[in-house]
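Take a look at this single chain in structure tokens; it is the form predicted on its own.
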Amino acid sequence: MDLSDRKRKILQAVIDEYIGTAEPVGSRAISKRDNLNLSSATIRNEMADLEDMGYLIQPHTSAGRIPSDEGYRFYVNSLMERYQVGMEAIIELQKAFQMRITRLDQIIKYAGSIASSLTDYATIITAPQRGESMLRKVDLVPISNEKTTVVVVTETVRSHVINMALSDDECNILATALNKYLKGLTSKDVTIDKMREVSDRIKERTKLDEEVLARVLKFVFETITDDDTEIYVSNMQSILKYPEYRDVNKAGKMFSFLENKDNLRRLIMSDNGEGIHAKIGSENEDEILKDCSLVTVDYSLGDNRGGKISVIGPKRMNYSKVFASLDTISGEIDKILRYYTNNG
């Protein structure tokens, strides 16, 4: 939807000042900036049209205005202005880097943690991201009465034991399946939707257990998706700071949240933006994540595919200020691990 110039000064007006105040904005506080020469009533009718179309909403009836998350992704998209990282910073983060780190993850861990100091947010990171896997072989080993072992093959061997019993004969035949079907995809071939597409091909052509298939398919799709990708946090107290947060329960389950690594690397691996990119409030999957907002660029080992920076804050952050900082940082790892690369 098409804003008209004014409208447009006071929305980012209104996402500027509740970004550095928390508090719901007024017409008042907005008529005070230099660049807008509006009087309160003129502010204040814009500001119930860009109520009325989605970008601001009235908390309480005698209350100002705070941005929505389309507000939000509006001034993300073509209002905020370019923020300029301080050459004192951009100097010290080249000689943060030029330290005699010669281990890949103490050179990811440090780059959290000067990502978390520019922002001053929590900081996600995930190291170089392997290959992919590829799917060699899947074998059924009855072990008893009442167990089977389930071995899948990739780059390494990994096997699980089923509490459920299985003959030779509907081993090999549910092996057979398998492998007729999965054999040499890799991990990026292997959705869910391509594993029911193999349960409902094997049910048809075999009279096996569904509960006994539901299991193997369950590890085999885990094994060969499972992304062993180390993530670290930085600065995770930073949410404390800031008022959305003041509630114990809130805060606490923010904490649980990401302390959980299956959490992170589910919420970081499915991010397949390019560049520089925001997920604002509803756009994130997650509810505990719908008060958030999660700005992610990707970095580089060399020529090759890298790893993953993640800021993630209130929805009220700056925007601006996190997106310099990440392109800045992620530049500079860029240009370390190319040296590594380089130079063994």
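Residue numbers count along the first chain shown, from 1. Treat the numbers as computed from the prediction; the structure is a model and nothing was measured. What we label the rigid core is the largest C-alpha set whose atoms superpose within 1.5 Å from one form to the other. First, how it differs from the form predicted together with the DNA.
- Superposed on the core, the two forms barely differ at residue 111: its CA moves less than 2 Å between these two forms.
- The rigid-core alignment places the CA of residue 185 2 Å or more apart between these two forms.
- Superposition of the core reveals a Cα shift of 2 Å or more for residue 145 between these two forms.
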Second form
Number of protein chains: 2
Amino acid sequence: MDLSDRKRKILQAVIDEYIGTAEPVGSRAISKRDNLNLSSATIRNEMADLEDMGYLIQPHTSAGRIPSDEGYRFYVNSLMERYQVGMEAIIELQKAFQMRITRLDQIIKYAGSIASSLTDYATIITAPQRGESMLRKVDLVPISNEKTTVVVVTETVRSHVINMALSDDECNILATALNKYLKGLTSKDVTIDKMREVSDRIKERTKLDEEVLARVLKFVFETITDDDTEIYVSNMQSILKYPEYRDVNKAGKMFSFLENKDNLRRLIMSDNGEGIHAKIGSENEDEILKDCSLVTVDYSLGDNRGGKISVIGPKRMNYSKVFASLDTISGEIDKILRYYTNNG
Amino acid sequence: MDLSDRKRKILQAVIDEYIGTAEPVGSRAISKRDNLNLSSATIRNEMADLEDMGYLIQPHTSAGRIPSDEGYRFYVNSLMERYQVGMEAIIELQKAFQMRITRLDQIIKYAGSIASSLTDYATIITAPQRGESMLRKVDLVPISNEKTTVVVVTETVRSHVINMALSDDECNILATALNKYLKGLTSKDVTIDKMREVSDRIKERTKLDEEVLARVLKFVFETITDDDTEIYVSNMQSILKYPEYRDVNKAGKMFSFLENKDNLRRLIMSDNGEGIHAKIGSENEDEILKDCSLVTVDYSLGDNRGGKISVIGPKRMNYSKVFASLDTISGEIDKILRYYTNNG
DNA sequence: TGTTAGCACTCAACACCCTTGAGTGCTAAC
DNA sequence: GTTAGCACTCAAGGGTGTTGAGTGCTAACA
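Condition change, the form predicted on its own to the form predicted together with the DNA:
The complete assembly is shown below, putting the previous chain first.
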């Protein structure tokens, strides 16, 4: 369905206005804007048409009008003017990233907090997911005369403290045996049979206490197969700033939803859009999000790993600014993480 | 100042009532409770006395009375009846802990979420702080033909990916050199001179690229000296359940405060009470906490490490239940972590 | 002397009503 | 096709009166 140029302008004006005020927009408010020289009566007629077409909604007679989900969708697809993130902000961002370059998870968390401070909405961010996980090395380090740390290196590094009175030599022997049989193992290779076979071979080779060996192996196999991704939320409390969540009950439900990582994981995983994209209101599956929009972007590290950043806010969010901010941030993350994983 | 037995009972009744209802408590409500057989007029006289003594406050004439900070303090010190955590809850808790025994930080996070679900208040929890950090081992693991992971084992394990095209052999040589000069190093030993000395020695011994060596050493030294403790908050949104935070602005400020880890760290670090203890209302330094109480308990691992759990809620919190819950949880953490670090 | 009953007074909360103003739809004039 | 005018609607805001919980004080009672 095609809209006349005038209708497009009016729809855009209504949505821009509503994004700013969160109040139903009346015809007079639009006619007073300087870019359209039309009387309020004319605007009224056009707005009535837009309502018939499904782009606007009148909450009750004699109130102004607010955008429908379809209205927002049309706005995001066709009307929205691209916002430009200021150069100062970008430089600020680059500096901030560079200062935090020590730990990957910190960069990710920090990116989330930047996204939320640029947009002033809550942000959900996932740490880079591993692609296939391959075992590089197992190491055993005596910590005291009672304890030993097991270190497993795949794409990431995990460790576990167990109770064993092992000498340096014993650690070396066991580590050597473990590496001999396990190096190069991927999550696909881990089966019950494989676990039993490795266990038997090492047992006959090292003559170590059976239970200790079982515990070490359990941890190693768990580490290879486990791939839960970390997920962070920042700036949750921004929700309270928006009149949509003036009602404390509603806000509370939203908080509970966002505090539950399973919900977030499902939310972000089920997202299969590409590039920057928005899910507006009822386009979200969760009932609780029907008044919200979720704008999501992927970032990638080039090497088969990547994650997502989502900004979540009221449907009446500043899409233009959110799109621009996420675009910039994901670009900078790409840069910094490529640098980090290649030269860091 | 000594209170008559009757005054104590009345004060206790007022506070118990107020904790439940959050409404100013009138004399009639107290006289109707079955444990005291006194008319409302008598109660009125006693309550007027308690107000003169500073234990109660009347928000305005002809309203009921609410406890003052001193009233709560007296209640916590002398009146409160000890709540008993149900055996089923304890067993539930033990089971839950046992299922999560794989990772220390997960246990800690989980303990926080249990504390908040038992008490229904927000919980702040710090991961075990390290005592003195001593370097046990450094390891280098090639990840691809461009990247190598550096693994540093102290009491904990940290890793870092850097860009180096090193073979297994080269990794071994460098690792051996690093271990030779660095093993046993504690945070006290790290000085600029020491760093330079180690760097020079390894340089002449291995003839490795200077920049690469510098990067590895920087990471190793950082890991030894760095001791920022992780800190988690759970169940923040419970704040919205309490009428004290019906006002969205107030709730928003509280959220911002609790989302800032620096605030939390300062809050928990500045706490120097022993055992389970409460900071009530104005006993807290932060202005924003003057309407809150903070109940804190330490847990320890026996081996010089430990952390804290704090429950934060309205002054009108169920102190009895919070004290009992924290007591139970810290006891269970002690047990499970001792088990974990000794036998895990 | 301590306790109780009764009474007048205070004050926040609530319902109710009226007014106001923003906004609409419709119609007639331009 | 656009504008001006008019009657209508409805939410929000500002009094006003009522209600009910609670108090302090006083007098009577055990």
